[in-house]
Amino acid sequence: MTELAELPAVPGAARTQGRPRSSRAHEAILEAVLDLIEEGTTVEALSMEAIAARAGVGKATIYRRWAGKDELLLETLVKLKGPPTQPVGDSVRADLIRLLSVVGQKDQRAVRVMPCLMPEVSRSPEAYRIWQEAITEPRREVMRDVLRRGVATGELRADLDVEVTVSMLISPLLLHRMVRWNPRLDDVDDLTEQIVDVVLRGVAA
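Generate the single chain structure for that sequence, in the form predicted together with another copy of the chain.
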């Protein structure tokens, strides 16, 4: 998918001759994208000119690395999210709380970026595919593992519907932390625990 190689700068090409691409410019461009989005620019309204200006970079320097805004955004997003949180293995409950407590809490910029991606994701099948593969699916898979292990150890019932359970666990937190769907939940301090406990009770043997 995307190459994050750094020292030689960018692609796997045998770019031996001449001045190497500046990794500093590379980083500055990605940071500029995040900064602008965080400040309220929609993904769609992001202009290459604004990105270049913010990064202190010529537009040509951007086009030398990415074919267009979409490619740039993809690399920005993948870099932003990093790898999913990993469970520890104490108990199903502790692992779920651990995984869920970081939803929308790791990097505040991700919270700002995600809603801006929704129009693109809901419109373009390609954007949807990338979003699924790079962002949501890896995180769901981690949680599926926790639930499956719980089934294996007998902590959870054998006929548990893993997909529905994952969705029930993540969705309320995602919706609250991403778009603050219900502002009254702001005051609930043990939201994660409440959700996990209700779901675990609901699916108990």
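Return the form predicted on its own of this protein as a structure block, the form predicted together with another copy of the chain having already been given.
Single chain only below; no partners, no other molecules.
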């Protein structure tokens, strides 16, 4: 297999169109990790050798970018899910609806990869830690910031339990969209708004 090598720049050489080889190698490595997980490779069994072989690069190319497998997996999951949605700041209600509206959205690559990863998250402390750091905690922190702002502006009660409120907001949507716990809600177009409004009635100032 031909390695996507990083060749040294030639002084005075014209820049070719397209992404640099280093960028192509970087993307090939991330795609290789996703391919292997999608095919059923566990987090523990995922090796730098297998990743390098799938990506068509040498292990040295991987280690020039990431100190180890954990760092590579973190970036791969961030690439898969993308950065957290950010609030606009109009109101607590509007921001919560904006943040929750993306829960369970059907990106096709994520749809294929996440079901392969979730059993690992349940079974493996290593996979669970990476999943928390790469996906869930950054999104929780954005929601915490919205709730804290609501307390500061007087929209929400001063004794608000931020952690419980975050769970009350996101858990019903995750449960419904991941396992369809209540199929009667499938056709409720404004489910996100209804959940936000029910919770806000209990936590408003």
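Positions refer to the first chain, counted from 1. C-alpha atoms forming the largest set that superposes within 1.5 Å between two forms make up the rigid core. Everything quoted here is computed from the prediction, not taken from an experiment.
Give the turn angle of the smaller rigid part between the two forms in degrees. So the smaller part swings through 35 degrees relative to the larger one.
Superpose the two forms on the rigid core, then give the C-alpha shift of G58 between the two forms in Å. That residue's C-alpha is offset by 12.9 Å.
Core-referenced Cα shift (Å), V78, between the two forms: Displacement of the alpha carbon, after core fit: 2.6 Å.
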